[in-house]
Each structure stands twice: as structure tokens, then as C-alpha cells.
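Here you get one chain, nothing else, as C-alpha cells; it is the form predicted alone.
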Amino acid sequence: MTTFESISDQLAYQAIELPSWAFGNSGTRFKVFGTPGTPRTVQEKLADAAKVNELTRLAPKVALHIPWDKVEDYGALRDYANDLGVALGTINSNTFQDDIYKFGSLTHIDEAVRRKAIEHHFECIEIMNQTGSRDLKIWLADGTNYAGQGDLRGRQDRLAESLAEIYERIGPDQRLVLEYKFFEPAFYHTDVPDWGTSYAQCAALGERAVVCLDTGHHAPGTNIEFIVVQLLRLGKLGSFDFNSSYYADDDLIVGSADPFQLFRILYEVVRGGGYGPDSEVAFMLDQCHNVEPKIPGQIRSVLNVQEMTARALLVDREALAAAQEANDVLGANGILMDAFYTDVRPALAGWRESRGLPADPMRAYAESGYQQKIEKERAGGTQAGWGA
């Protein structure tokens, strides 16, 4: 039987990047809602992210989205983040909001449009050089709505050519991380719709091209942990974008829709060597809070990941392997379920206190006065929001 005491030291390895855009205003496809205290600048986003890390010690990096987080001096922004106790992490490109990308970006039939998209990624790489970021993450909205609208094979060929040019520009210690998404905004086909397409493109590029798995980017019922297993086997799982969805890309708090799924994913991450000081797999949240408060939403998410990681570490892997080898169906399932049903929250509260952290970060934030402070200080100005 694995005990919490035997796995507690491993919890210190956990690091989850926060997305800068999670602290801005978001909403549904019909309305973006404003809230008091929302950041007006990327510096204020970083301050909010630093507050999450201060209370949890789980979020030492902040991912940026370009051009949403564009500044004149990225070295100064890096220093500002460091002074707050966080570092700048993944740089996310954006080729889905300019009018010129209506019919695609890196896959567009017009070479001039593809050139603009490639040059944007070159700009992102230069930003990485200034911020010290390792990963350039690419998510494409490219696709078509109707059969016959585009040459499916031709679009893949153009994607491969565009990615190869971008890959050639990244540094020896940097990575190109290619995300995939089942559908939306294109509905007939998406140019990178699944892990297999992302893997095929990355494998052709080289060892520094890896796949990003967004947990909300799959068809309902998809066995996501199986995808995790395959990508870890192949050495191509680069990062996670953690969130939850009921139907599609809902960007809900991770673990809120299906906690057992999150547990199963994290068990395979732990079992496959994707967790710990020697792992290259990056954990990141990707959320746009629609109705919930921004900072508590991020705190809740990182705590959910921590809780399910603890449960995954509690699986008695020796006993499970023995049951599996004996074809003990119910015994094997019971070992997994015993770990999942273990209430680790009291032990985690004690673990935090032993490290000088609040036992309940959610309550600590509510009692800190930080929310009231930013609501007062950030009155006026233009609030940051999705797409800005």
C-alpha cells in the first residue's frame, strides 16, 4: 500500500504554467463580460499570476500570447516577472484573428498570406530569445467548412513547408510545440485535428518538434490517456494544456467535468515518465474564465491538478502490475479505484503548511484583501480581454 508520506516529496516537482489570457475578460460566443479588478496590462496579468504562485507554489511560469501580450521591451518584462517571483514561459502565436487569415494561415493557398504567418512566428521566436522561453506553441484555426472547399492534401503539404521554415529558425534549446483541435472554427475539416496529424508533422520536422495535448480538444468519449501513453512511448509529448469540457472546447476549470479522467491522464503521465525533475513534459493551463472570478479560478485549477497528481502517485504500481499479469480484472481495477477514491485533501493541507503555505489557498486568497485592492487600483483604463 502506497502512503502519502512516501510520495509527498514528489509533489514538490509540480510546476504548472499559467496562461496570461486567463486573467483577462472572457465570455461566451455572444458576449465578453467585464469584471472589477481585471488587468489592463500584461504587467498586471503577471502580478495576478504571481499571486496564484505565492499561495500555491505550483505556478512558477506564465505563458504569453502574441500579440495580446506585446510590449516594447521583453527583457524588461522578463525582469519584472522575475521580481514578482515568476518566469516567462511558453510563447503562443496567433494566426487566427487577422482578416487575412480568413481562409487559413500556414496552410493558405496564397504564398503572401503564408509568408505573413511565418514571419509572425519568426517574431515570436525573437521574443523567446529575449524572454528566455523554451517553447513556441502553435495552434492553428486553419481548415474548411465544406467538402471540396480546399485541397486537403495540398493544405498538409503547405503546412509541412511552413512548419519546416519555422522549425529551422528555433534555437538548439528551444522547441516547436504543435497543438491540435478536433474542430472549430472550421467544421468540415481542421488542418491539425488530432494527435496523429500533429505527431506526423512533428516527426517530419525533428526531435525538437513535439505535440501539445489540450485536454478539451477531443471528441466526447475519447480515451485521452491512451493518447498520452502513445505520445510518451514515441517521445513526442511536449506539453499539456489542461482544462475541462463537456461538449467541445469549453475551457472550463480542469477536473471540473470529469475528475476521474484527469486522474487517469495523470496516472499514465506518472507511469510513463512524464512527471518529475527529469521530464521534459510541460504542464500548462489553458482557460478562459467566462463567469467565475479569474484568480480563484486559476487557484482552483492548479489545486485540482495537484490533488489528482497525488492520487496518481498513490497507485500501488507493483500490485497493479501483478494483477494485470494475472488477468485479475476486478483486482486491477480496484487497485486503481482505491487510489482515486483516497481523500488526499487533508494530507495536502498539511503538506502546504509544512512548507510555509496556507493550508487552504482558496480561503487565503479570499481573506488576503488582494481582490479588493486590485478592484480599487484598476478602476478605469481598458481591461484586457480575449483577443486583446
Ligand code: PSV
Contents of the next structure:
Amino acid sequence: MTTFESISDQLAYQAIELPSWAFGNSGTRFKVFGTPGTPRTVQEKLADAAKVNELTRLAPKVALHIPWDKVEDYGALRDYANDLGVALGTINSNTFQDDIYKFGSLTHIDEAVRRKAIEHHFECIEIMNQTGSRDLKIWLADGTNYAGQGDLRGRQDRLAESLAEIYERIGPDQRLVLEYKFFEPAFYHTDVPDWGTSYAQCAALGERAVVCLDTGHHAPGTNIEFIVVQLLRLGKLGSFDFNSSYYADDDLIVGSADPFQLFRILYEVVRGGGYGPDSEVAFMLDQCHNVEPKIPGQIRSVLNVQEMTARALLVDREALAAAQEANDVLGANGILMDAFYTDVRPALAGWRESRGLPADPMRAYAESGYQQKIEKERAGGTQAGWGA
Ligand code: PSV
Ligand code: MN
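Moving on from the form predicted alone, kindly provide the form predicted together with the named molecule as a structure.
Up next: the whole complex, starting with the chain shown before.
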């Protein structure tokens, strides 16, 4: 039996990066709904993120998206974030919203377009130097819609060349993190569709190139925890983009659609050494709150990750190993399920209180008056959203 007391110290290692874009307006191609109190500036996004961290102590960093979060002075932005009690985290590049990227960016047939995309990443690295960020995360919209439209092999070769140039610029303490996604916006093929492609490209680059696993970027039914096992085994699991999906890249609150899947993923993270002070795996959210309130949406998200981490830590690994060794199929499965079915919420409430945090951060937010304050203060101006 593993007790909550025996794992409670390990819970303090939990650090989940919040995406700045989760606080802005978002939606689908059908409609983006505005929400009262939505930030108009990156500073306001940081303030909202800091509120999540203040109430949970789970979210010490905020990931930025360039150009959505462009400012004149990144040193000043870094100080601003630090004053709020958070740090600036991963820098996400964006080569999917300019007209010139219609047929690709780092894979584009035209050298001039590739150059522009590479230069954009150089700019991101320059920003990282000022924000103190470790990770440059690259997600590409590159791909084709029709068989024969592009030279799949040529695109892969150009991708390797472009990434090599970017990798050259990465500082000794920085990492290039390559995300994969099996479809969308391209529907016939994408140039980095799966972990294997990302792994192959990263392996060719070197040690500081690692894979980003976005949980929403797999076909339904994919055994994501197996991918976690494999990447940890290969030393290439760089980061997670956590979210939940029923169908595809739904970007819903992590742990909402399938908490058991989140538990299985986190169990393999813990078992594979991806959690704790010696691990370099970054845990990020990549979510949008289209219809639900955004700040409580982020609070719920980090709490969901914490709950499933606690359950994953509760797995009696010794007993599980013994059952596995004895080929005790149902016994082994039962040990895993015992941990999953353990309701850790009361123990976590106590854990928070013992650390001077609100037992129920959702409730604490509702009672804090912060929402009313930002709705009043942030009247007028242009609300942040995709592309702003
Ligand atoms: C698009 O699918 C996407 O959601 C990727 O997952 C990136 O991580 C994110 O946008 C930010 O660019
Ligand atoms: Mn992502």
C-alpha cells in the first residue's frame, strides 16, 4: 500500500506551464465568442496566469506565443512577470498565419519562404535570451491536401535542413522542442505527423532537440502512454502539451474527456523518471476556453493534472512489479485500478491548507472578486485572441 503521506512531498515538484493564449478569446472557424474581462495585453494575460498560480501553486510559468505576445522590451516583461510571482516559459513560434506560408514554412519549396520562417525562429531565440526561456517550441502547419501535391521526401529533407539551421542558434542551455500533429490544417499529409517523425528529426539534430507530445494530436484510440514510455526510454520526451479531446485537436480541459487516460499517461511519466527534480520534461497546457470562463478553466486544468499525478504516485509499484513478474494479469490490473479509483481530493485539500493555500481553489477564485475587478477594469480596448 502506498499512502498519501508517503507521496505528499513529491506533489511539491509539480509545475505546469500555462499558455498565454488560454486567457485570450478563442473559438472555432464558426465563431469566436468574446468574454467580459478578457485580457487586452500580454501583461493582462500574465496577471491572470499569476492568479491561477497564486491559488494553486501549480503554475509558476507562462508560455508565450510569438507574434501574439510581442512586446518592445522582453526584459521588462520578464521583470513584470517575476513581480507577479511567475516566470516566462516556453516560446512558441508561429509560421502559420502569414500569407506566404500558404504552402508551407520550413518545408516550403521556395528558399525565400524557408528563409523567412528560419529568421522568425532566430527572432524567437533572441526573445528567449531576453526572457530567460529554456524551450523553443515548434509546431508546423506544413502539409498538403492532395496526393501528389508535394514531394513528401523533398519536404522532409528541407525540414531537416531548416531545423538544423535553427538548432545551430540554440544556446547551450536551450532546447528545440518539435511538436507533431497527425492532421490539420493540412488533411492529406502533415510534415511532422507523429512522434516517430519528430524523433527522427530531433535525433538527427542532437541532444538538445526533443519531442513535444500534445495529447490532442493523435487519432482517437491511440495508446498515448506507450508513446510516453518510448520517448522517455529514448531520452527524447521534451514536453507535454496537455489538453483533452473526444475527436481530434479539441483543446478541452485536460482530464475532462478521459481522466483515466490522463492517469495512465502520468503513471508512465512517473514510472519512466519524467517527474521530479531530476527530470527535464516540461508540462504545459495547450488549451482554449471557448465557452467556459477562462481563469477557472485553467484552475480546473492544473487541479486535474495534480489529482491524476497524485493517483499515479499512489500506484504500489513494488506490488505491481511482483504481479507482473508472476503474470498475474488481473492482480496487476487491480493494483493499477486501485490507485486510479482512489479519491485524492480530500487529501489534496488538506495538503493545500497545510501549505497556506485555499483548500478549494475554484471556490477561492469565485469568492476573490478578481473576475468582477477585471471585467470592470478591462472594459474597452481590443480583447486578445488568435492573432492579437
Ligand atoms: C495547433 O494545433 C496548436 O494547438 C499546436 O498544438 C501548438 O502547440 C499551438 O497551436 C500553439 O501554436
Ligand atoms: Mn500544442
